[in-house]
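Just one chain is shown here, as structure tokens, and it is the form predicted on its own.
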Amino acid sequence: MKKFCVIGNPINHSLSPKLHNFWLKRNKIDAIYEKKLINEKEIPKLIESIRKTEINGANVTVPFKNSVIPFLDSLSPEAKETNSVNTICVEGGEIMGHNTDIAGFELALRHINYDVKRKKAFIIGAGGVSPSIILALKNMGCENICLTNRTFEKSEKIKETFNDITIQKWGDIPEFDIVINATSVGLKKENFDLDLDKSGNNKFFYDVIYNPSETNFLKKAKHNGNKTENGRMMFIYQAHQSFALWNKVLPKIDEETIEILK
């Protein structure tokens, strides 16, 4: 039996096992998918387990999307460009890092027919998923991308890769059409100390968090007359790509798939 897992800290909120085990069963694949709470010091041990095929593949979530990279043999072009990995595979005897978050975010916006062409995007957070969102927005023709983070240096680090983005001081709110919470704020029902209330209505508020399904960030935005969307479809699409990399099968995304995550 093959073994797959998702690593992160925290990890309790992850619905990856629910989704992947559903697809494994549906496609009659003899495998199991689990979640593993680890700390950074345990990353080398996990990679060694993949090298020995004790684990056949892993997803990577907060906060390890960057920190796993030094322990991998090679990176896909997308992972290299974003310096972010969310899927680890064995390919040709090498441990390889992929980034399926880029396709996940792009397909999620296409799923709801939201067009970012010539629009202004404001991203909150400079963590592991932010470069993926920036690259996806650029691929889709977004006109202007602004990034803010509590720690200014982290934003500056991302600007080294994407030098045409604008860095905003924490607390200063630029003009935007779409604002994306790319942080873990909201997992435990916390609030931002950012005043987005004066940004007007009819904006699009997107949260990469999918569990809980409606964070305070989204609740407040909806109350103020804005369109909102959580990260569920992004989560499904990035998992879809990971599943295909490991199992060489494209699992079906249908209403039953979406329903099991509600």
Ligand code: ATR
The other form holds:
Amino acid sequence: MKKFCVIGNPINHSLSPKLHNFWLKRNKIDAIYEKKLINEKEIPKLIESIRKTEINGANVTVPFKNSVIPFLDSLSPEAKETNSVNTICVEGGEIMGHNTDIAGFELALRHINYDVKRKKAFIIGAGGVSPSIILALKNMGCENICLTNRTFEKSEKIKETFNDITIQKWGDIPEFDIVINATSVGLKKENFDLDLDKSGNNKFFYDVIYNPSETNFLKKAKHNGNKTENGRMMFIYQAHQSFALWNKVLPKIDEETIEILK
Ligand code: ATR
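Please could you give me the other form, the form predicted in complex with the named molecule, since above is the form predicted on its own?
All chains and molecules follow, beginning with the one already shown.
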């Protein structure tokens, strides 16, 4: 029996086991997918288990998307560009890091027919997932991207990779059409001290968090008359790509798939 897992800290919120085990069963693949709460010191041991094929593949979530990189043999071009890995697999004996968050975000916006061309995008948060969102927006033709983060230095670090983005001091709100909350605030059921209430009422508010399904960020935006979307479809599409990398099968995304995550 093959074994897959997702590593992170915290990990309790992750619905990856639910989704992957559903697809494994549906496609009659003899494998199991588990979640593993680990700390940073345990990363080398986990990679060793993959090398020994005790584990056949892993997803990586907060806060290890960057810190796993030194332990891998090679990276896909997207993982290299974003310095972010969310999927580990073995290819030709090499432990390889991929980033399927980029395609995940892109497909999630395509799923709802949202076109980012000629739109102003405002990203809140400069953590692990932010470079993937920036690259996805750029791939889709968005030329106006502004980033803010509570810790300013982390925005500056991202600008070193993506030098055509604008960075904004925390608290200053630029004009935008779409705002993406790429922080972990919703996951922790916290709020941040940014005042987005004065930004109008016909904007698009996106939260990468899918559990809880409606963060305070989205609740408030909806109350103010904006269009909102959580990270559920991004989550499903990134998992879809990881599943294909490991099992060479593209599982079906249908109503039942979406329902099991609600
Ligand atoms: P990491 O920072 O280790 O990459 P992450 O979960 O990917 O972890 O990123 C967390 C993001 O949420 C960061 O942008 C973080 O801001 P800081 O860089 O200032 O820490 C942001 N974040 C978390 N809690 C926050 C809060 N209460 N207010 C504002 N931003 C917060």
